[in-house]
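There is one chain below, alone, in structure tokens, taken in the form predicted on its own.
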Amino acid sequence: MKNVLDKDIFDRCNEFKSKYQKVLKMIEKYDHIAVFRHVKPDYDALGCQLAMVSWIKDNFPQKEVIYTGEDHITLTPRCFPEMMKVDDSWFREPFLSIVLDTSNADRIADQRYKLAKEIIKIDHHPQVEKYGKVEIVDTTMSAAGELLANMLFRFDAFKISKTTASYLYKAIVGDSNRFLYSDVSVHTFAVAKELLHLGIDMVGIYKEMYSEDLSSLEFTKWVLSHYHISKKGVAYYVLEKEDLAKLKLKPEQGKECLYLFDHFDDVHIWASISYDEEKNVYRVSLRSDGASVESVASKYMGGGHTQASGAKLKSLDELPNLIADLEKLLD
């Protein structure tokens, strides 16, 4: 794409210039490319994955590009196409793996990534594990999609289609909670501006991302009848197996009513706790209005970002300690 980009885009990530070129050369080198992301995908993971696939296909139509991993219970096919089902035979040819938005190797959704001749890692989570020949990691980005966009914008001899731009916008909006989190920066808005210049349908994207059917009202009603708030302002609700069954929800959908608590003066941290029968754990999603919940999440088999993290509880016996640890963040 040949146009003058916002200065704030070029002022960021200068330390990655040589790595960006290595990524481009590796993409040019391989006829077979597989694009991966983490298990239990969110907007950022899916948006990055599909944006990378779309960009390669647009600019290198002769290459064979695949994307794999499990589908999301609601985001596919509402916001993203369903994942490809790829036979093991495909991975016998020399190929390049590109892994996005995934800090450690065991969370990559399809472990066949490791069969690649070379691996690229692009991520915005704290560095947990090195698994790529080329690794581009920037924890100051609001989303991996923001980092990926910075790289693709710098490849000015190549085009970014409206489809690619739409995937990147979904990734950024999803992981920044519509630009509300503290890691949103001038660069984030500069990238968003450039994506809008590419002709994306912003209103249509928001409608895709946040439209709900009437059944969601039952979940909202349930949360408003079952939430708890601690003395210091930690709000939470617990979904047991029978609650999920009654509401016809999967454990990963338990966090979908967290937004109900993000605008009250006396609530500073809010959490959903959902029983996962398959794993026999309680899945915790944490959000905050500023406090860094990441440190507490890491204590409970999790991690993530300053204002948005995930964790696990072996049983509800751990819940009082979790709430106490979160309250300490508010001292």
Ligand code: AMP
Given for the second form:
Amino acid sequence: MKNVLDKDIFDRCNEFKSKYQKVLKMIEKYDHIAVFRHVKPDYDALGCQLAMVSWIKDNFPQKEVIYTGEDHITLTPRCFPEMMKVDDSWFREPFLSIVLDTSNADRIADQRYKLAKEIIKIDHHPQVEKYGKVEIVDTTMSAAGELLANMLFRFDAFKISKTTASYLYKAIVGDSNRFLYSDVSVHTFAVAKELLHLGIDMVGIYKEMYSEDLSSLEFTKWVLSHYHISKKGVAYYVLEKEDLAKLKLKPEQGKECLYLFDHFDDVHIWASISYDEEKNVYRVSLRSDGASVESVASKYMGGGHTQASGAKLKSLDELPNLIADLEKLLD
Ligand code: AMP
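For comparison with the form predicted on its own, provide the form predicted in complex with this ligand.
Time for the whole complex; same chain goes first.
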């Protein structure tokens, strides 16, 4: 018996119906397809990149599908396979680029995406720049993986394997902070339900995503004795080069203790600031319990979402202004 699509999934995204069909036609048309996502990938970026790849491979086994971009310090290979190393010669054949979870072209992790005959963009960040022939952007989705799942469920003549479903689930759980953010909706849970129906191992996925080794306790200990809180409730910690070295952390891991602040009544915005020696900037990760940190992130070379954004500081001289701007959000 054919599965009936959940009504909450069927009723959402009707405005994308014709674009979905265009995407399907483009996938069918090309023998060579490259799937991309943003730099500094997170669960959502990697999850939807690999879900797209795995869905195409399952349904069109004769096609050549590649996925590139930098590996992640801990997520690959723990939760996702390592990225492919693809020679420039591959990009000389006509191919289709599918770019997921990336609002602006500069942030696409492999700039060879632009050598494609045609480009598709699928994203849930606020629209910064148009770079695709077909663009599907829905900022009300908790994750790009949720939007991608909506599209794949509607391609009901095709199969979604357990592997694809697991990648989609990781994408959604990661970007919604375990279904915690305000953009989590009936649709998010409808998608999660359908993914469970496909047989994903939810407990196994959580173990893969969240188990840590004991060394992370040292980092927790450090954060608990070095954090600051501003008058109105902006909590933050600053990891200098020597702190990262002592704790054996890469700058991209600086945000991994942010969760410590996500449930206090008097903390409304929380941030990690870590020095990135390679780029000579401070990486900032911003989270909030409701205030739109995205507006401040875009003032400091960044962007993102209402409750989770990223930014950069050229030096710590900018820190007092950043905190003041975040405090203004809490007036
Ligand atoms: P992070 O703090 O790095 O985990 O980023 C939080 C969210 O903001 C993620 O969805 C990122 O994709 C997004 N983000 C981070 N930096 C930028 C940027 N420079 N431009 C647009 N979005 C960003």
